[in-house]
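Below sits a lone chain in structure tokens, taken as the form predicted alone.
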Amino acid sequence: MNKYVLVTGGAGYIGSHTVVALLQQGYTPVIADDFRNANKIVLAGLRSILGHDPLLYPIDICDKQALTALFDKYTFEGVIHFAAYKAVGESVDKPLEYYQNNLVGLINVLSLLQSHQVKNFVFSSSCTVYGEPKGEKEVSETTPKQLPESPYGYTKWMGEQIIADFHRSAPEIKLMNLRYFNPVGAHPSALIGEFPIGKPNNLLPFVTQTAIGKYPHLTIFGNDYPTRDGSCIRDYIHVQDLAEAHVAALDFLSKQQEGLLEAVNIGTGTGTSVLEIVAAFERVTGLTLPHVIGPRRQGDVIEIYANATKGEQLLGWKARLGIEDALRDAWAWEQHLAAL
């Protein structure tokens, strides 16, 4: 019998890789997807991984009548809620697009998850719900949430606080937040990856993109900032690891008895600089990556990484990629574009 598990937003980047991992763990995985933030591309990568075309429904989820038609078609074990707007920057510009797009798509699922006695949900939450900490550079599930510095953080802020109001008033749900660090990688195949609509707000694609020779440089916002080269620290998490924290997330919910509201983080608990993604990525390919200082950035964290212990302890997962394999992985779908 088949485990049917819906994937709002699957055919983006860590959408697609979770749809992959899903299957290979004997779900079955359906994809609502519209194709407003992802490109088709993606299909052809996931029907040679998979071995067939996925299951697919091109809907926006804000159209809750064609939502309902989709949970009124399929009994879902589960929902794994990726789809929403997700540029920090863009989010400051279109304010009112991402607060529409992101919490009336939340809201609409959650609804129907009740109507339609739906246990399991899994939310595609950020640490950009802990801004920046106070006094604190590692963060746990139980570090005070911050007011968020974008209306992207926002969404993501409101949104939990929308699903904890809902476990108030759907007890019997199991509701988990899963707060990303920074996702990076691509699928070893090098069939599927990151696939940025425009110019990237992530430094990864910028760092591949300048490699292949789309951009004659990349800037580094600030070297000045107190830490050990002076450039912003992040926690950067392979996607094939945060693919797999989805399903052992989705795992947990459906062995436990009553309705549950959690949250985790995802990430490595590990630290790693602008500066030493650059040194990584000459290190693995070979390669001279041209870069440049300039100013800071507003509303960058200085320092943030993920204190990782309840995934382990919870889910029984971690992170078992590290950064080196995320740049090959990464300068390998780079490739892979280019000879599209």
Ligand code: UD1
The other form holds:
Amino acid sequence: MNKYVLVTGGAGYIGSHTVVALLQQGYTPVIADDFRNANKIVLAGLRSILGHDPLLYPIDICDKQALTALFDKYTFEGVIHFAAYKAVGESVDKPLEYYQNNLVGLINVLSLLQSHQVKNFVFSSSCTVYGEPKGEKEVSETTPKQLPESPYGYTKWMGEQIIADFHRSAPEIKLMNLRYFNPVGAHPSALIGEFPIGKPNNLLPFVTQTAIGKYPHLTIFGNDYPTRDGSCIRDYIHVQDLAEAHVAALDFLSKQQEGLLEAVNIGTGTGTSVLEIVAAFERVTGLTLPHVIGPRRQGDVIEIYANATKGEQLLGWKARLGIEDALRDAWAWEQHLAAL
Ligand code: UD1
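Form predicted alone already given; the form predicted in complex with the named molecule follows:
Whole complex next, starting from this chain.
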């Protein structure tokens, strides 16, 4: 019998890698994605990797009627909910669109879980819920959350709050917030990867697009922070590891008899600075990456990385790949795009 899993936003960056991982582990993913922030190239990539077209419904998850029809059609083993806007700067300019899309979408999915007796749910949360860690830079799931800096951050923070309140009203459902650190890299086949629309906001796509010649140089947002080399430190997690974390989360939830709500950090446990990323990229590719030091970016967290032990203890999951794997794969993907 097919174990159907609804993957909202399954044509996106993390979603598409998770679709592959789910299929490899015997699940049948059903993608709901209206391609507003995804690209058909990823679909072609998925087709090549899987050897067939994935089940795909081009619906807006804020369209409750369309989403209900999907829950009527399939008996889902679980739902992995990615579909959301994710650009911090844009969220400041378009707060209502962010709250509308990210929160209404989540509420629709949760209410359908309940009405259709779907028991397992995984939410794309973010380390943004920790804000700038006070004191210790390694954060665990018990590190107190802080109010976010942007509407985007609030949608993740409020998403977790909505899920906590939902848990009290529907204690039979098993719920997991995966708090991603910084997803990077691409599938090792280079057939799927991150597809930023317009000028990238995140570091890695800006690095690879600079290396391919789309931008004259990378600007490093500040080198006067109180860190080992003055640039900000993050925990960069390979998207393949991240995808596997979702399968591990779903496997874990499926095995539980009782409802629950857990949050799990998905990171490597190691922090890497922006300057270290530049050096590693040059080492891995043999290229010189033009870069200049610019001013600090407003709202940037100085240093944060995961305590990743809960993921290992609870889910039996841990990151296998390192930053050099991620940079190599991201670069291969950028070259694949350039050759299309
Ligand atoms: C940002 C968000 C985070 C969100 C994530 C979604 C902030 C403060 N945080 O994470 O909430 O979950 O995006 O994708 O905006 N950098 C440069 N030059 C560049 C681009 C980035 O130096 O051209 C630096 C940044 O200053 C930062 C690091 O690279 O130190 C990573 O930046 P980015 O990829 O934007 O991720 P976050 O800021 O960690």
